[in-house]
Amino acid sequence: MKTYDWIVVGAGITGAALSYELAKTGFSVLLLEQNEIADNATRYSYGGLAYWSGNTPITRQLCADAIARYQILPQELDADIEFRELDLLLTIPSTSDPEIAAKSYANCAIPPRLLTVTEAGELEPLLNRDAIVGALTVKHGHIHPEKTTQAYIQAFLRIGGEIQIAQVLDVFTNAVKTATTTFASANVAICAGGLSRQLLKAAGIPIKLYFTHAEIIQTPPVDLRLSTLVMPANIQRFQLEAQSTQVDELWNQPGNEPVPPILDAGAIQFQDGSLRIGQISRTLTDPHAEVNSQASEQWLRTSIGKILPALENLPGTWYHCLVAFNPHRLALIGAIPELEGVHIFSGFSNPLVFVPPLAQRFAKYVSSKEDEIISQLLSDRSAKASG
């Protein structure tokens, strides 16, 4: 039996671009996914790139890295991503107060600017006048987040990658379990984003990564045009993911919904003239839990009515997915104690902008590299797991 020098977990963007990274440093990968069709959370994100969003040493650091990344990627991957700059349109409600929203971002690297309702519809035509009482703006990059991930596997398999289509049921020390055979692997990264947890429990690993079930509308293209991606200035789904991971324990069993769940009404459309309409965010314990597609389809539709009245009613179909995440820190990266051999690189806070620059530098340290950003990473998951 063929024994790899690592194992990638998940073919979202974040195995993706882990194994391409770990390929082209020499490794022999195998990159095991469960879909044909990957249904995860890169198939259904916005694709927005929040490279101004950097607000300590680190993200900041990080954020330069990913534009820079970027800009190349097309040529390096040798496939148009869709990589582009818009304008970031954060609504304020017409209930809140403008100079308290621009505040919360003053520790970005680029402040987003705070415009009058009148500017925000200059920028943004569709948007309804009457429910805000102001919006910030930002240069904002985009790119189409299933074609990079496609992008990534086709090069990943040009330098040697391997990829199988395999549902991925135990982890051990060296060699992954799946439905029909069992694989050898030096090393095996768990990319599986909101299934990482419950893969990882299956292998007896307790671990502080969560999900949400995150519901969006896509459309098919259509003729009306959004100018902008527009998002609310207070993203509710922050608080959600701190508030419901207060008590790890309510995560260990499914049927629990730790707090209630929320919308950020938002829209982008895509350089084809679709759009995603979104997005409700649910804690709810059960990774395979069901939700009611029809009453959340209305919710969203309400919701979005109000901000941008013309997408309240265009046809579209409702998809749901899973997204991970950690409550303190950027990203869940590093070996496992646990289990030799095993390592978690998942729950990305800003994941289309740090997944690709992380993959980079990760792939650099584990080929017996030193790398700064990835050391101090592990540090601080170190002293926060024993603090």
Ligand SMILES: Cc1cc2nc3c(=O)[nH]c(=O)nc-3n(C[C@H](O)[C@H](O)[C@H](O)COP(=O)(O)OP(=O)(O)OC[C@H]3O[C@@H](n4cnc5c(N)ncnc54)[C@H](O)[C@@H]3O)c2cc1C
Second form
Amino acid sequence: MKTYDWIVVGAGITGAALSYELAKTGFSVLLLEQNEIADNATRYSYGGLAYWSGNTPITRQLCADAIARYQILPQELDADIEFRELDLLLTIPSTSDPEIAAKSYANCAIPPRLLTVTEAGELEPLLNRDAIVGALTVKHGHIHPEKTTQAYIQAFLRIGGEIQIAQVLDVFTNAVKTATTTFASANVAICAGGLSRQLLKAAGIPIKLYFTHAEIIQTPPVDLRLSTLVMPANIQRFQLEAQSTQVDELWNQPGNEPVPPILDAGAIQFQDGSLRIGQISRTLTDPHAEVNSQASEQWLRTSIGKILPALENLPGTWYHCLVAFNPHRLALIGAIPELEGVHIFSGFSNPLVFVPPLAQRFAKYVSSKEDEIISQLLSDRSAKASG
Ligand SMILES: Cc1cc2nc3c(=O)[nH]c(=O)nc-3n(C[C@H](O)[C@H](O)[C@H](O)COP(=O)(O)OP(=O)(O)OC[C@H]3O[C@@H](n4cnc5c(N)ncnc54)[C@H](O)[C@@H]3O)c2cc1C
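In place of the form predicted on its own, output the structure of the form predicted together with the ligand.
Once more the chain from above appears, this time first in line as the rest of the complex follows.
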């Protein structure tokens, strides 16, 4: 049986980028993904790159790394990932104070600029001016997340990486098991997104990694033109993440919902003219919990209709996925103490910005043991409890 240097579990953006960077560093790598056709958080993502948002020395460095990385990535991966810059529009509802909204972003490397209602309407003509008291704007990056992931995977295969479609059922030191095969490897990296916690739990490993059930509507290409990426200035999801994880134990049983669902009304148009309209986030602790798609779709349509009325009744399909998060750190990276050779690489804040540079840095770190940022993330992690 072949023994790989690394097995990477999960082929969303995280597993794809990490597999590529590990293979580029010279390791033999097997990427295992359970679904032939992507049905994951990467697939339904808006694709926004908040590279302006760094507010600590590490996050500012990673934002700078990310923008430099994305500038050369299309050429290095030899693929069009639709990397571009656009205006982000953060809406401030009529009930809020615009100055307070602006202040909450004051520590960012590039703080978004406050706009009057008229200025916001000029920037985004589809905006309902009556629903807001102002808006914030900043230049935002944008990629096609699924094309970027595929670009990483194709480049990985070209340099000798291997991929198999199989669900990993169990993880051990030096091996992973699927329904039909045991694959041997010196190291394993878990990049299973919202299913990472469940997979590690099956292996007897508790980890403080969580997930939301996210819901969106995707439209086919449409004639109308949305000029900006629209999101609320006060993103409720961050509060939901912090509150829902106060009692970790609740996440060990299915059937809990630590806090009620929220909806952050937002939308983005991709270069083919299709739109993603979101986003509901639910803290259902069962990753396989059913949600009422009809009620959710209605909630999404009504909410976006208040901000961008032209989008309310567009044709579109409701989708659901799991999004991994950890509310305390910018990522969960590093060896799992209880299982030698098994590593976690998941739970990123600002994932589309941080994953490419951290995948590159992680590959460098495991080959040379040198990387300032990875060393710091690892020591932060070991200073705190498990997870
Ligand atoms: C509506 C929406 C908008 C978003 N907008 C943004 C944004 O603008 N900017 C941003 O940075 N982020 C955004 N995000 C978040 C970001 O897209 C995700 O956090 C990121 O793509 C997650 O990548 P991942 O690889 O960790 O997980 P995923 O993409 O979920 O991939 C995990 C993969 O692991 C596989 N897997 C799981 N278990 C197993 C197993 N046992 N065996 C084999 N394979 C397994 C799954 O099938 C899946 O393909 C958004 C998310 C959503 C839902």
